[in-house]
Amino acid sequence: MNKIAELEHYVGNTPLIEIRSLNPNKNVRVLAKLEWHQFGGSVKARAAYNIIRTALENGDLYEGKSLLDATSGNTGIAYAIFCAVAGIDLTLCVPENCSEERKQILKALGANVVYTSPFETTDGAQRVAREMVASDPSAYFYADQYANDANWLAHYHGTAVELWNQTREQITHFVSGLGTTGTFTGTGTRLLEFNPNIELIGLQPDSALHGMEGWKHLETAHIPGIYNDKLAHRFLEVDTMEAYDMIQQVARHEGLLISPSSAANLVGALKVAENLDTGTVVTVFPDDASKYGALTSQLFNL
């Protein structure tokens, strides 16, 4: 337990910048939080970090058993640079199709990885996890970061109070992405406690064929336990090659190498932001490119 209490100080507290030259309204700040700047390089470090830790200082989660979970590749690093730290044994159930980058840092980090079918996203990858449990108990404590309530409250206690301070509680909007809807649910629930004026816009891909890692269309797809749908004032839907687009576009004008799944967000943001007279519009850069070397080398012609 002291191992994992110790990174406390590596998990949240990333930059705020402002997004100046994509801005299409000079009369709204729009602003994005940098969330690699943190161990493991993704904004999951704040919601594995959360697990791990409430699951030891539970009981449920102890010498002999192995942390088990679905990812589409971010929060299985978290796990993995935690749990090397801290000596606990890690499963992970992966759809085959994640980036190879992320595939190779799990192997590095010795992570046991379960390839799952590519057509099944997350979705197929939880459903292998509850079958790995049910036919062995006793060797596995199933974190299931989808209907865990510390995924949530880690967004709840920290991302949200950092964006309240940093913009000096001016935050006017929060713009994200539906995925386990761990940031959303945690950050808005507690903005809306900070001002009931917050307006909160939730993402999703356009289409249940899309190209954001770890998002989910949610008419089709299983729905996570933690989400609240009675959370969001309304929903934007982002094009996958809308925000191909935008990752060039951050790059070029920006001089921000940015993931597929942030590219989406500041999609969003800015859609937002243009329709408004004035106020100050937050979004989160989940991860930076990165992990996405195929793909980035592709949009760039490298």
Second form
Amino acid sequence: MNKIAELEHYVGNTPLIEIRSLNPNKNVRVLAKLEWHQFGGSVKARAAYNIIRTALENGDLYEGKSLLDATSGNTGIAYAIFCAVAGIDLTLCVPENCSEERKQILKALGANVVYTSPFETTDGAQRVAREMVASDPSAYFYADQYANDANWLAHYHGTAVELWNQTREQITHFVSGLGTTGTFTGTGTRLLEFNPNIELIGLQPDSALHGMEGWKHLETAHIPGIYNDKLAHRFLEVDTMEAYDMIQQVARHEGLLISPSSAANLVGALKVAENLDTGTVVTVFPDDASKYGALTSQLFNL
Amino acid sequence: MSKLIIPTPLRKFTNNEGSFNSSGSTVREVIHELVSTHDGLKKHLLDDNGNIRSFVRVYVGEDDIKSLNNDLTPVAQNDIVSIIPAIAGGIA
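With the form predicted alone in hand, show me what the form predicted in complex with the partner chain looks like.
Entire complex below, previous chain first.
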């Protein structure tokens, strides 16, 4: 427990930067939180850390048990980093079609990886995880990031408070894609407590098949247990190709190499900003481009 | 007939059917036959020009059609054609 507790100050507290060149409306500020600037490597560090810490504090996770969860990548990597530090055994159910980089990172960090059907996305990985727990309940602590309150509470106590302070209480709109929905649910819930006039805009892929890592197309996917369907004031759809184009634009004009989901969040934030008279629009960049080598090579003809 | 495997996220549009038998002789013909049978799939698989959306991954057997002849890749009797949801993105 001590080893995990000592990491507290290295999780969260990420920088918030202003998007200037690509902002079409100079009367509105557009801000993005750079979530790869924390121990754990992505926005998922927040949820993974809080899930592990809460499970240790509650006595649900202890020596002899393996932490088990389904993931498409970033949560698994964050778990693997924290588990390596704390000496916790880790088992991950991951769709077989996740990228080679993710497979290599998880292996290097010592995670046991169970590959699941490439046809079933993370919904299938969750099913396999549940079956594993059912067949050997004493062997695993099933973290279940999709239904674990420690996921969204990490953002309620962390991301939202940071945004409120970093914007000097000026945030007017929060825009974010939905995956486990932890970022949106936790951040959005707390922001509305700070100021009920803040507008929450949820982003969705425009199709069941898309390229935004971690995003769920809620119309066709299993709805996460932590999802609050009354929270978003409205939704916008993002096309994968718009996001890929944005990756190129951000690299050339903002000096950041970002991931598809970060780019998709910015597409949504800029659309919101475009139609405002004034305000402060905030989004998150879940991770950078470092784990998307194949896509980066294709986009930039490397 | 070849057999097309439909990924879980798209089965909402195929009355929950997980596969589709096709007489198409290329990947393009197979996908278009699928879409004409299940119209709701069109926006998920094809762009405005009727081409397979660039980030939708299609395999014939074990091979990604991008390493073969893209949507003109031949499909033989008893071939298994698979549509795989992208996890971490990819184009070209």
